[in-house]
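Below sits a lone chain in structure tokens, taken as the form predicted on its own.
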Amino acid sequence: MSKRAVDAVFQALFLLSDVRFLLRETTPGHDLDEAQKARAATTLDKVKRQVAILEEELIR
């Protein structure tokens, strides 16, 4: 595995964990306002990119 896909698993990981940590902040209900939303959409966002890099790296 490349370097450059190994980075990619760790940010996607990281990226993932500030999901996790909105979900926290916003339970029970998990009713987002809008800057949480807008916060949410340019993390997975970033997550994509890293999916991408993955599959670049380890599927073509």
The other form holds:
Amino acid sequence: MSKRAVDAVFQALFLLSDVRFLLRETTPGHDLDEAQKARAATTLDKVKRQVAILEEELIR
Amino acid sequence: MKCAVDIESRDVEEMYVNIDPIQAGGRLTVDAMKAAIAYGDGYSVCDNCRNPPRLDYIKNPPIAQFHADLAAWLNMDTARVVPGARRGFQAVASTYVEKGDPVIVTALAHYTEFMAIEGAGGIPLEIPKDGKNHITPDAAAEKIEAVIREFSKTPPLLFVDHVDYQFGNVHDVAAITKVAHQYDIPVLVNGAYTVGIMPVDGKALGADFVVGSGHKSMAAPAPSGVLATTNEHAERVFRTTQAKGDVTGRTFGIKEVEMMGCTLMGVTVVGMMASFPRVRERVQHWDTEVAHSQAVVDALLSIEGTKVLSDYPRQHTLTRIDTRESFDKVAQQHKKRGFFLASDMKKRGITGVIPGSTRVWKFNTFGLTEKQIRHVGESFIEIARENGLNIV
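Same protein, different form: I have the form predicted on its own, so give me the form predicted in complex with its partner chain.
Let's see the whole complex now, leading with the same chain.
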């Protein structure tokens, strides 16, 4: 049982939901302003961290 | 892209600005979307159902608290979450209406109010609208008098829409309830287009029942809604079961008959709950939403021949527009006929105008950003110019 992996899955899905809503907020052009780009970058970094946790817990 | 066998993923909200008249207020918040991910399983909210075994008593997730918060927010005494506004209408009609009873609705009432009355065996009778597409207290009084004369009994219920679905006009509900109460008629206020998008105070409206729609105006998954009432009516509409099995002798505790035992469950209630803090906050910005609506309407009115059929200036984000003398004239000559408008809008990343509509149609601007509002207004004008219409 890996609570850490389960948490990472949820966390990654939640973070991707934030990205999804950024797409909604900026539709139809998806032209992100500087603040939105910074938000996207931070969120995607966090997603990568969660994916790394999943690799660590489930694959290695 | 498919999300399951034979089911395409829906990316309408990610790819387009959606001005569909009924979808705007029900778009989920990001919190509701996250809650939907976590609570998608059928009985997900029932993990911690204890005694008494009823959904609205569950403390984790805080469904019990949510019910109390909803009632307080609407300035009513008690609330239940229900599977859509129509199920709220049904619960009230089923409680108050007997076979053959005359029940008052309005000429702008949603069809589900008729269904609820019909289901209970009642006879729906409409208060006519006036020339400005409003339901007035005088018209309500006249109708009540006429119905009492015809049926020799007082209607057990009156339904009135706070904002109607046809024009998006705000009606003088407080004055109408005052009239109805003079005849001791309880009033159900249909807040499907108000609860969750603009401030609603049930007591100030004089409502005996306030019904809202989760999926229409509370950023919640479908089907969801709320039925709120006063202490005077709560015991009756939320009565508990008296049923007893004749063979087994079983009884069913405090299950409520009109709620079919338990209230809304799973992803619908959790979605409503997750959106609630944002919903509570967003109604405070109603003036901005109305200003956005006005900006798009003004852009449309700058196209020669276009008329607004809803109240003007706008007081709501749902608007009925008449483009028979503008876009419909283009449609008559256009190779795509009436489909050109929705098609040209879609090319600009805007959806929600029913394909083929160029005569009388509706749209809703609720929840759009400033930039999206500008884009919608400019797009209508651009399409008009490209098709030879005058901008005035």
